[in-house]
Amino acid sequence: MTETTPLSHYVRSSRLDYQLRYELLGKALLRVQRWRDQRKLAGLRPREDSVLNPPLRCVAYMKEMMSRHYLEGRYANGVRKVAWVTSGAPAELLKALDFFLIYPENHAALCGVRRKAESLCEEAEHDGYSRDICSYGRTDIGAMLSGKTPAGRLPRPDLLLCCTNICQTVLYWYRVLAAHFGCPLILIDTPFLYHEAEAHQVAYVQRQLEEMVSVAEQVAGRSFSERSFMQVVDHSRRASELWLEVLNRSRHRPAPMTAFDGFIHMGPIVDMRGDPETTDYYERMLDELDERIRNGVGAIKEERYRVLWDNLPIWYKIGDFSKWLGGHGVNVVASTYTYAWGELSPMIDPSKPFESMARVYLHPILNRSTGHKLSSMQRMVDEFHLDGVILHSDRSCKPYSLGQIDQRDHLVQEMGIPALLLEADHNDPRAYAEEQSTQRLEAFIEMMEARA
């Protein structure tokens, strides 16, 4: 837009693009692609040369949802207000004001799966950002600086919302974004929990949530409705409950899905938490998992060993790991990471939206002690009848990796269960050593064989 171009012309042009390219053409083309994917998936039969059974049919709906989300984002500026938010931020408040939300961590994971993260990290590093910085941060800063993204184009944010309940890195990362885009930054500070949250800690976070409303209203250009907020919170509660049920279905033997499937299917609960269609999607997924359980169909053909994954996935190796481990009879059936978006659902109370959201966003696994995570893993070993644990020692995510050596030793010594410390990085393949990792995984499988 030039200096002489009226703002009203820009808005009309944006709305026209949004209606034509997203609402009319985009949605229709994605629906056709989903129909094609459904027909293809419906016709798949187990291949003799594959260690995996065919993927869940509902993945066609998930691909449509996530593609539609990023397509809408491409044309959102000038039509809807846009907020970039951390994955652990209280997004329900902004959804109640009809913000379109972008989660930079989810976008970075998309870049990792598509094998684009390394080049984007290098873009950030060439601009002076250290390689020691989180690879999610480097990926998104690289995308911000270069404009390159497998999503096509990310919308410019009108507001940034950062919550420190996952790490302190996000605070400095979002300050970089705020300086670059020149938009307001809201910070929600969450005290670290060594035990359950005290009343004064809940009140401290609740006060911040209440105070952010006026800033969000000003950016949104509309008034906040607590009734709308309660409705969004209710959708979040139901979606989180369903997601927890989805994950718990893998307690069955054989497990109907792998944790690697969980990493892929968690997209809606992260990006579209609070939307009715997210609830619909997980109901559909749950029905298909129950069908598999009734028919005795597992995610892998021969499930000999059941394993827990701790920490973020190694996004660029998800497919390779699933096939390699499946070929050795290993099904990674559970993950501490995917549980973070489901295990707190009992705390969500739509009748007390501010208080319950304050409580929920205080209790994510990364805002709690290493002892709490160890207890969670020990409980999952029992509930999922596990034979081993893989602890991904993530070069980038230091808060999640903190204490893993002690946690591994406790699992081995107190529970007698094999536990592997696997060194890598969730998004930067330069920190992954193929030969060394394969040797460690082979030794880990030998330990489970010896214990069997």
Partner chain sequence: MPIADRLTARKAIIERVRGLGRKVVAVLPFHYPRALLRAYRLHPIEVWGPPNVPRDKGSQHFQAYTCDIVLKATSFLLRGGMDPVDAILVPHTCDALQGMASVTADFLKPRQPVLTLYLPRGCRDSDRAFLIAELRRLAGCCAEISGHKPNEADWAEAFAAEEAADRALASLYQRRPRLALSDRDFYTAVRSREFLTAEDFGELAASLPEGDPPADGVGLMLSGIVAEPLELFDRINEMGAHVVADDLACGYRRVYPPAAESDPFARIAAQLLACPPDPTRGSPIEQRVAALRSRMRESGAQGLLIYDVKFCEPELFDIPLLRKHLAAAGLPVLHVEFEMGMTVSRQVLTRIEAFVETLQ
Contents of the next structure:
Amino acid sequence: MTETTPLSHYVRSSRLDYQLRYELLGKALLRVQRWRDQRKLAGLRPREDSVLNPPLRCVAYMKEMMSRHYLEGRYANGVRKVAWVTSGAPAELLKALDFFLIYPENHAALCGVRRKAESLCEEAEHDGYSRDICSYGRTDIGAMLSGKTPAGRLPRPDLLLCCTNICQTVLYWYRVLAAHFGCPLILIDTPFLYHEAEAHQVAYVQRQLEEMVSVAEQVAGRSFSERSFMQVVDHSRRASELWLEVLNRSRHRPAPMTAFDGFIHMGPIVDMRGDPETTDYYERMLDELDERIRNGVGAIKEERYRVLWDNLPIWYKIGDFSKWLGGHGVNVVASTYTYAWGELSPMIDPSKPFESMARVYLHPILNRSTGHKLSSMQRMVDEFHLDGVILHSDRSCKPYSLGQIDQRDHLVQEMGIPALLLEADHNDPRAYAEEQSTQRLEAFIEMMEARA
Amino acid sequence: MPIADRLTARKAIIERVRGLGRKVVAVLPFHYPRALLRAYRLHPIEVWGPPNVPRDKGSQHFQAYTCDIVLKATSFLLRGGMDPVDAILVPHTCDALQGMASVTADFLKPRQPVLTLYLPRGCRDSDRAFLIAELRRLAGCCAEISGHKPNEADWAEAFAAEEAADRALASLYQRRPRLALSDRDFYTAVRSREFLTAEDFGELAASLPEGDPPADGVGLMLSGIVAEPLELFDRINEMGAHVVADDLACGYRRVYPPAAESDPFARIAAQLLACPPDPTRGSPIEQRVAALRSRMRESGAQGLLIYDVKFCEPELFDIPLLRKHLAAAGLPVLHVEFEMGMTVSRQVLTRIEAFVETLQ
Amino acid sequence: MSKPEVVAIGTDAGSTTCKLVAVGQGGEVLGSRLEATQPHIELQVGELLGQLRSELGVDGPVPCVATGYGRKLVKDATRSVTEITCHARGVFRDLGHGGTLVDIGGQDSKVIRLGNNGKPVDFMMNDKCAAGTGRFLEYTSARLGVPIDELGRRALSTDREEPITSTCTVFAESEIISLLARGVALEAILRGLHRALVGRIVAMVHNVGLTPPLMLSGGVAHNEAVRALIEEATGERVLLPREPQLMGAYGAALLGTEGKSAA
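One more: the block was the form predicted on its own; return the form predicted together with the partner chain.
Next comes the full complex, this chain leading.
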């Protein structure tokens, strides 16, 4: 039942194309672009008319890494085996088999930031995908059907890897991808943790990880080496640890970065964990944050209130929010979302790669109870010295959002801090009402003022 | 006499099964181990909304984009509707029911324990092994509630009763073309399995009259989670159509084939995993298309009516491909969404009526 | 010369307007009525029927087919049929070919794929939200104080367009208010509103699959901006029947001439 017609926009590249356009020309051009960006960023001084301090200089490296990643993707088919994987999937196993990985969620977010998501969602809606379906799913299905993407071109998958530790939605979505591309779909099913993980749950995930190896080997056409797996896991652990440290730097007052910076800088930890460059990148970022802390430079010029963001970002509003909130002296210093890629790093044990990965992939915040989510938020409020919480009620993400009404009430009642439930959608701007949201945010800030 | 008038009320059933030494569990949709509950002396009464309960209390805990089953079941719980039961079981059918189970246990904290059951999304050996272990875990919780641990005879009795009822349900579907029952009566009978004991259900199913079925006109197959309210069937009949087959979570998706394993947990796991293709279990779309196509042909259904509770994501993802592949087989598909209540909205009825007109 | 004989009457009781059409043996229109829907549809249709019958000199019983959301309330109806089948039949009779028919009604919008025999093959209707229906325009016309029949012309009178991101009627209203407060020209807002409505309609067109030609019926067909923007979005010219608003009632009357009286 494979769809054959709309695949014309997936082309096989020759090895020569790949070498020439990506390895030689592409990489060089991106390096030049990065030097330019670096020069520009180094020359930036705080502007009087801006409420924000200049962006982190390391962003030039991140842009280079992400662009290089998507550029390689353009020429990957026919040269490297390609897998499309969910954001919480055990990518390390596929990395060890040298798969080139595409993260459709990250791609959808990229479309959201570039404000292309709405038109791609419409492409999917024209094909009959309901507006009540997750807007990441609609964005990517729209890109798949139309071949349109701000990334130029995505490589066609040889393998799909779907892990249910973030939602069941990804499974329904990947079933659509599997029917479309006619390639194998590996499912890693991770039972939802209403309480602490039990032995049978860990054993189940571990067994699926072990069993996926042979399927992946077949597609990859090479055999799996536990040594290289352990190496990838080790890089992954190191990158996650560094990412956690990066985020925790915002415990300082003023915080050297905002959660909005975090949403942008999380690209490598999501897309490239397991790569040595990712570790280098976060080391660089950490150095720059420490420099800011030494110099007492905050991400926003005047940090009056420190706030936690819960749930996915509103991708098409990141820039606007960051400026608007900054202008009101609000620094969103932490988010439960960016934390998810760091907080599990202590669980990673390269000496027991399968078992420890099973534990790690069972424990993302999205796979844990609503009560656990509340206590995570409460802990962050204490550790980051926060004055309020914005809970983005994300129409597209039910596992993250259901429970927020009670979580908000508990935050207000037990911690005595203002908490705002903000109705929106992470990728579909049509579900966002500017006026209503602004009014609610203003009232939220007034409440923090009243407490100060 | 309409079937509905022959059914014992849920309250009376609760009293009767208590008299038999069983405790009562409210169960949310929709796959769960009946024989296990029975062996542990528990009696399930299912909660699918209910449609007549207002959303108000549920809306205080869940956003407006939550499906009505969760909103109404939460309202029902908070309004005391589940007071007579001893436990609440929420199978992990979807992200919405996951949210409901978690919020209920963590924040609403009812008097009754909240039991959960994770249904693996595959049919591999690993899924089977996990489900067996998960059922054992659930059994431990059941033992705490009823204070009873089944011996071999208890298991044998439970399997005999529940598998007889499973066969009775399967035979209802087989005999559908010969049963002299309106669509409403047929589905009232099918859905009485949601609260009757296995014996009572078997007795009811055996007693249904055969003869000339009252239906003619356009044959429809109905797909979705739940067809509420039952008035829907009357309206469909008035349009000159009738329901000849279904792919409903409250209907055919629970026609489990028999299993032969001797270990009770393995036997239950085998049954649950062998359910007909079901989007909430992550069945591949091509399996669903093939199953729907052949069942529509067998039953003479001319069109597929997908009748979805608003915001049901597991159902929504498959629709474009179902539409496409069934249309290619000459089987038109209509998708409508409804908000659960005591009447079917005019807009929904107009869509169905227009669909029937195109099939006439 | 004797008056042509009325063979059937169609009534279309919609949420905004109530329409009646009487046809003769050859399906020609002999008379019609159109007025705003009143709260008591049953009485209103009865009265309009009486008027039409006496105007055309109809004494005996004539088949009367009812459509529209009030179709079940029409006492005198011999049969009731949905708007989908009726609009399809009326437009097919008037324009003479299959294709894709868009009917934007007050409460419901539909896109119908017509086979070459004039029968609906497939159709799609808006979801419950009012944003894809005529109500969206009515609502905003009231809000902006622009008469409904001027909306389209005013929207096309400018090249400037203010995008309306919220397609929810309620959210759109607050967006309009803030745009006006910011001094954005009324015409640019109107153009954006039409674009939002058309966006919803075109999504349904693609969903059903666009088979040319594209035809438009219903009251909103008179709105030139809706027509122009649909043409722009689909790249297809939009054809109109002679009386777009009467197509439902006309199709109902035509079905009455076929002599069925079941249902």
